[in-house]
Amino acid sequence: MEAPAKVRTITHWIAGKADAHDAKRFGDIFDPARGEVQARVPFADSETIDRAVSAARAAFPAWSATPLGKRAEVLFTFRALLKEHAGQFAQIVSSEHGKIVSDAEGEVARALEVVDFACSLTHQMKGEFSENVSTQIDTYSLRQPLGVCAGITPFNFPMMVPAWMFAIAIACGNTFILKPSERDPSASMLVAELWERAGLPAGVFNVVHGDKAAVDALLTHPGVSAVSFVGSTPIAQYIYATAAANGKRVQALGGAKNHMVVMPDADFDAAADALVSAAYGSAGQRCMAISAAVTVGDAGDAVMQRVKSRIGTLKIGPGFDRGNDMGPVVTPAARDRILDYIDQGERAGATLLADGRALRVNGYENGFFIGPTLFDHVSPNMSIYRDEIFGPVLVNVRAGSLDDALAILRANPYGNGTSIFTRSGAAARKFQSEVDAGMVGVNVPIPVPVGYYSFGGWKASLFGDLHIYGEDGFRFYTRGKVITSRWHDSNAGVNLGFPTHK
């Protein structure tokens, strides 16, 4: 693709500085509200990836040997800078993604939460010690960094999701290469500048931009030890298989079809508020968005009536206006794909209670806007239920009982997040025990764990053994070593028997 004229060009960040290596291919970064190209981003070739890996490998020995207290000092300084620039990050994210600035501020706050946890590295990196496991023999364990780690992140949280990865990886003593989404990469460049100001040595944190070619170069590069990914399930499967086949540790978080079950005894107003907020926030472009309601028994009519009423009050417009509730979707391709799904749902016979296809925003007629869309009487065989639409589309499936609702959720291939709204402790306990999902909310619509727990789904929503951030993050970005030690006062003699604890 030819580089568009009269727009700014974003660079890579390699070895502690902006890298303007000549690129042969570029990607467009849109202003989603206006429908215009606002910047271009270079797509890294294998040579650029190799330079980034070489810089990260060169920085690894010194950074991994840096005392824990010094690493913590850098992390705390970075955290302070991140907080100082939180408003700037929110503006950048809103301008390229399209989400409302206040929503972007929440994303930055959750990124800070994970950095907070990473600052506890002096505790998290502690090993264990057992004295006298046998006569005058001690055993102890160590946690040591892996080497060069790569993060491949999605467009929907260009600040928060990268922080899930790089904060923990760097705290553990690894060096890091971030390949952010080519749709909204500017926040990653500000992150790089703040790491440099915080005193992080050159080469410990690097940013490369690109598409599949750049990703494949990272997945197959012999200098990369681990890969973290968040994105769609088909790509997560590809990332996991390719990186693992090349000898790398991998965590690949895939897609979602998050359900919210509403019981007949629930507070219907609270449930409707939660559904609207969780389905249409960030124009539905969240991996933890509630995209499928399951209303049980009499809850169906009552909840759908309330949701439809609330949709009519939402204000749609550009993200920089804090008075708006919902902004545009990220690209014209995303808009067209979502509109096609709405068409499919209508053709399949679902009841269309709210139709966002005709929305036009005054002054922003070329923007990528879609209004909140609501389908009722949806069956699990419809594409609008089966597929992850990733837009402002909520579908409702009706169920006769909690057991029926659980059966619907179990049959779905995804298992990222889910929630139940009820006043019954027994129903909530049954649900949280029996549902096949990694994150569960009880009267909480978006159960994203706090930074000192871990984020991850089940089934086709996760490929790999460990979840992301929290204690699982420290486990993923380190490898264990167990040492058995004995100091002899005299020669113990030859013993060909297998060692025991006696």
Contents of the next structure:
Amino acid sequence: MEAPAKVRTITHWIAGKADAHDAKRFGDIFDPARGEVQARVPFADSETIDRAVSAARAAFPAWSATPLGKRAEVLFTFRALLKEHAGQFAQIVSSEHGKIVSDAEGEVARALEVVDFACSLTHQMKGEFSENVSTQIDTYSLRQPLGVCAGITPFNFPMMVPAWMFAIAIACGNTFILKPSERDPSASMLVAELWERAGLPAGVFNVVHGDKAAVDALLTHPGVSAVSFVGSTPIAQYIYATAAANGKRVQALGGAKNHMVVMPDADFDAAADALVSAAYGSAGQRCMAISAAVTVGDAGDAVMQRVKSRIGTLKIGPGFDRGNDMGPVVTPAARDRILDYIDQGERAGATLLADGRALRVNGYENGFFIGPTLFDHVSPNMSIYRDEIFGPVLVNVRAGSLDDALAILRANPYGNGTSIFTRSGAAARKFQSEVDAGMVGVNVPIPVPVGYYSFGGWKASLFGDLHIYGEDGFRFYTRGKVITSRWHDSNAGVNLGFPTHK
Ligand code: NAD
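Next block, the form predicted in complex with ligand NAD, ref. the form predicted alone:
Below, the chain from earlier opens the complete complex, with every other chain and molecule after it.
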């Protein structure tokens, strides 16, 4: 789709100011409800990336040497500004992503939670001290920042996911370059302005826009020390391998197929409410969306009938109207991909209980809307089960027992989040202990951990060893140094033996 000549063009943010250098390539930012291009975003080339890395490197010595208390003060001021602008962030996110404003407000609240945690940097940056590990010898450890850290983020949480990274990285004393999703990059620009107003020195937080070319320039730049990525699994794998091959510390969070197991003893109404909310919220474009139900025994019919009747009550329309439950998907390409999956599910013989393909929203006929879609009697070899569809499509697989359900989950390549609905403590305990996933809910459908824990999946949902934010975040964005020191007045003399604890 061609951008109209007069649409707004957003800029990069480098060294504390908007950077409007001429770009050779641009991307379209849609208004997903109207199906129109509303702005365009410049795609950085390696020269622009080099400028951003130089700015971030120049800012590193002073920021990393800034006393912890002063860094915390900037974080606290930034947090207050984020809160003050929460409504504006929600509007921006909703207008470019398409999600309902109230849903976007939830995203902003979860971003704030991580900034809250980052404000505890004076505590998190403490080292250890052991007095007298040998005669008059003390050993202690320090955590020091890495240098320039880069963050590459997905479209579905344009405010929250970048905050998972930059809040902790900057708290640790690093400088940061954010490459947000090219589909909804404007929230990042407001973040940059607020950091500046909070007193963060120029060059500590930078934003560059772009696609693969910009990402590759970051991954191979010798001035970048660490890379955090959140996005789809094939790209996560690529980022993990390429950043590591270029000598960088890297964590790469990938895609998901999150399962919710419903046991025959569950509260079926609560389970159906949870399934509908977790499958269709944000039009299914959440990495923690439930996209596969696994109903055990009698739960199958009871839950499917309840989910189907709830789908009939959902209101679908533009995200700025708070009366709506679900907005459009993000781009025409996403809409076409999801519609194709629904066709595939039908052809494969799954039972289509609700079909969102024909939905049209009055007054928004060009919007990228798809109605909530529900498939029952889905088998694990069907593409609608195997692949991450990332749209408002829920599939139900029937299982005979909890062991069968666990075997289905174990065979799935993803392991981000999962949940179980049951009234049995024994079933819940077995599930949480045996399931292969990084985040588990018990009678909770979207178990996104609070900011002072950490977020991360298993298997194809995360490449790297440390999860994102929480204490793992402080570990990822610092490196350890252990010092062994002796201060005494007499000289012990020459000793060629290996040091021991004497
Ligand atoms: P995506 O992988 O297409 O893009 C993510 C980022 O990678 C963007 O900044 C994009 O510009 C960049 N990118 C895209 N193609 C690239 C390439 N070939 N080389 C280098 N960089 C490239 O993901 P998306 O569509 O923006 O987001 C949706 C995906 O993100 C889903 O798979 C979802 O599950 C996943 N996600 C995961 C988590 C998590 O915590 N595990 C959280 C949110 C989203």
